[in-house]
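For reference, the chain that follows is the form predicted alone, supplied as structure tokens.
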Amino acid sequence: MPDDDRDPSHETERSAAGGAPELSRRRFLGGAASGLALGTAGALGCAPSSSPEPARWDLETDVVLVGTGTGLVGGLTAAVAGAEVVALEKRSIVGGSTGHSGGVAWIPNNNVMRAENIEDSRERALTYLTHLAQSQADPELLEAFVDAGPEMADFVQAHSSIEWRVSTIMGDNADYHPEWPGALQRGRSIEPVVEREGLFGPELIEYLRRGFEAAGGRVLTETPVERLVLREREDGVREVIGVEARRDGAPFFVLARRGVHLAAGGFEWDFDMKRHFLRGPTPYTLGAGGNTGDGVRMAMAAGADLRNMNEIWGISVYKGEAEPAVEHRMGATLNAELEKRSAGSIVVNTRGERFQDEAADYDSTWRSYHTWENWGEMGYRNLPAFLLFDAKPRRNGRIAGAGPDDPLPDFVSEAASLGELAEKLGIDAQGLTRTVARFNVYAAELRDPDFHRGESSYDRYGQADKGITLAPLDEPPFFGAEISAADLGTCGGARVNGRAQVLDPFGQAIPGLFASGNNAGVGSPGSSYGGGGGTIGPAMAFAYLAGRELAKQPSRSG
């Protein structure tokens, strides 16, 4: 796949004003839906964007859950409340991106931390989240997350095999901006108790699946949902009453008597959507291969408003690792993200300039690649970028995943001098020499006046020693490889309120439609990453809200 194809570049009350404004709204949405139908038809080979009500339903249930990652929390919640729930999964395995994650959930003011005598509060959490959201999330969403998160964690523990603990993966490094007002270094990141080392995403998903099925839920794999089924009520409002999926190669219609819960992941594997929506190119992803924007498109076709579509969960990857992974529709690795924090390393652009705190959190770092030059040919000043090392990380750590006794991958260059390394990588040698000379003077003093590396306790893994991440590049041989902006997944989608109801452009709930996770426009909530598990925690909390609301909905006939 050529580079050009990959690079993307409060609930409100219903108006009581009478018929005319409401009629105008219906006409608008009808026209919008028609336009979406045409636009989607082009993308899907002239297929309609939503399905008419079928003559016969292949399956009837109370709730249809689309996706089996964090959305399983919603399915569990509805099932425990007595609803009949069927989860439809596109792939042959359950879990989505959560299934190969660390399995950590970032939940402020949770009862797990309280049991370990770690103090938090609703007010403290909202202070931190308000700063984090950067005005890109309604206060209603922040409050809904902070209030529902602890409830969700307790509920999941009570109704599944999950037993939570304060995260051992994150340790004293849980909040990614520990110096901000309202932040904490430890306690908000929680994980399932697992008697092994490593990442716990598989266990998190397995415990949720078992709990969901024990509560009466059903999972159908290899059953991709393609469209929502809508009908117009007597009052002229369109409602979602089910889905059209495919099963065993044939259309498969499922009636959702209480509603549909979209939890189908983001659009990280739809590079056309990424190119048009994101704030900058992110050609590689660690997201699950099935995350192609299905939930977002279905919500759009039903008349949903969108939020947070310019945002992703950012990360850095080695291009040489990521390129072949894209070819095989596999996720990249965390190697570059972890290794650029090493003492004796820096990141530079083609001019040899540093442009980031290399040890900062991965999501914030993603933005640093997209500085735009508004002169000459124009373009992103910091793409391409390169991760450089001296001999210390090679001797004491890892480079591109290779330990001291392992051969380096072919995409890593080695040179006896910085000038030679610059020539091999296409970096301006004079610029690199100047940058390294300045960096080395200050790194020897454990200082970085240019980008403040090591100042945050996050940079130091919660430790006091800045030498964990700061040391001069002065010991040959030198090593380098191209790195790239990438993502763990996108985090924009259908606009929702504090009850996870999908809203139209006028702020009205679309009857029968709910959303959570990376196909909902929630994010952290907002534009940035709160801490370890900052993708999973909000997704689980809004899935819980969706399940709770769906269980309350009146049953509708087909």
Ligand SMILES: Cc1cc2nc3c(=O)[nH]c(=O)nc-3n(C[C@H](O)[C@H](O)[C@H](O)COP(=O)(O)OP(=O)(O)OC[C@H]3O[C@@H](n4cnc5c(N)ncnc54)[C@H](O)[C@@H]3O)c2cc1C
Second form
Amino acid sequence: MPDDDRDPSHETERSAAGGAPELSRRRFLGGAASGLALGTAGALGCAPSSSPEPARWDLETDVVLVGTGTGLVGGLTAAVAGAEVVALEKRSIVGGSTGHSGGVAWIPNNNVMRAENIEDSRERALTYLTHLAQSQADPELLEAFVDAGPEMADFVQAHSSIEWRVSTIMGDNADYHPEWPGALQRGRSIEPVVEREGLFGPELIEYLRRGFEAAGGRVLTETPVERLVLREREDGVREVIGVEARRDGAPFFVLARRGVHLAAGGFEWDFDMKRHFLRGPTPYTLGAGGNTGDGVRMAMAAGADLRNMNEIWGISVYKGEAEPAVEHRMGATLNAELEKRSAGSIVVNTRGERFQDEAADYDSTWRSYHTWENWGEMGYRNLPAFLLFDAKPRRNGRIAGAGPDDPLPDFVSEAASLGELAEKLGIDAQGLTRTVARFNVYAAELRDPDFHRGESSYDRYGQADKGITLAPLDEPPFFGAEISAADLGTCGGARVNGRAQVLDPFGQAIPGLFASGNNAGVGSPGSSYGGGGGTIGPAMAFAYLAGRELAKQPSRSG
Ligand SMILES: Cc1cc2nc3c(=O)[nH]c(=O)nc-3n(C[C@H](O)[C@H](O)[C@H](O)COP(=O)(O)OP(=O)(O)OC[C@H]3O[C@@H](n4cnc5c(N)ncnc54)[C@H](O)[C@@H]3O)c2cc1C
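Switch over from the form predicted alone to the form predicted in complex with the named molecule, please.
First the chain shown before, then all remaining chains and molecules of the complex.
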């Protein structure tokens, strides 16, 4: 049924299989509302899950953008199309995780690569993404991303000071699975031109913010949105018409005449949500501290369906670095991820077994931590996990961020033998000895028949010594530290369609509500991570779609 062609008189509909009647959307929402009323009556003083229309709006605008990371692309798009847009940001600074990211966006078939004479196509990109997602992605979203991505990149370049270039950070290692069908080694990862080394997230955000403001958009920081404001239309459908935020300690109601764009990031700092939605323990994050799942909860309260809730942008971290960071709500570091690829290192579990290609991309690798043991004591076979080194990386590289002349942090153990290291870390010494003996034989030949480390050209990315990632662990002293599954952010949230409209569990668009980025259940899309920039690329593309749609929505009065 088309979104705008609903018959509210149909209280129940037969399921497609002709089985038990399914609840209609209206009854579902009504039921949810009465359940809510009961809950409220039973727990006086609890806030309602959405706000009623206020007697007076504190601010009126066409579009409310919630969150100022990649969502700024949506704000820019709607503003350029003539809509009045107000962006509300919870924190005192704009940018979220995007603002401290590498600033790389993975956009297949873009015009930036074309300028370098790198050939790509819609079909090729879809082949790669479809293969990558292993049937865990909605084809509509894959196509929407591949179609909107290049358009978005051109649009952003035309309407902000961003000038794209093929990513210098990723170089010839753009796609994380370069040997797979449809992959390309170079060109799909793009970044803003910035004349310095390092991560370019700050510039990406600064250029977007300036473009947004130049197009007439306004940013209000320290204004967390707490609830969506919904009202029931004459046809019985509930629509989103604004938000209740908090500003200077008081409620702050903003009317959104055309709609609300949720771009409030993921739920990486809500450990209760993570415990219940993710496939296994993921106790640490590198995401920005404001990302506590507010946007996902608000979408749920408006009746949104969810997607991709078991997915994260996965990574490995040192537990010793991550634990103190959690207390201060700061992101952990990339040290473990970078160092476990170095020659003379392996990752093992408490049995001393290897269980991953340590040099593969971070998002494929984190999945290996959650292998479930289905016999004996049961549990996660590969947690806890340990990153071990021999003397070579200590001499030539870094361990837990410490260079050859720096003292090692306390959480790194040092030992004269592998047996002693195993004892210090609580690893089975016999198992470790067996593993290292086998690993060393093959590593000396630059082979890894067990986990194929070094076979993909991506595995050799960033390795100083001619791209070699394999070397025997045969030089004492040995070093080791516990590592853990972590995330750059979660990527499940409100289910959207190819126009970034938020959908309810019956597949109907919730009028006035759009979502993108880690707030939406899009992913890369689905259970995949295309390459460098694989989170920001789709997030910007869907923000663009949201902004474009919002500018076209009819204007509603308060
Ligand atoms: C070190 C690091 C480097 C990375 N590099 C890359 C990279 O180069 N390429 C890539 O693709 N990915 C990268 N990532 C991942 C990427 O940064 C995130 O996946 C992406 O930025 C998420 O974008 P977003 O817009 O969904 O969320 P965010 O950028 O986090 O924006 C969400 C915003 O919403 C705000 N917000 C939250 N709740 C509310 C509320 N209630 N009201 C108002 N505002 C609210 C937040 O404060 C935040 O500003 C990196 C991550 C890290 C940690």
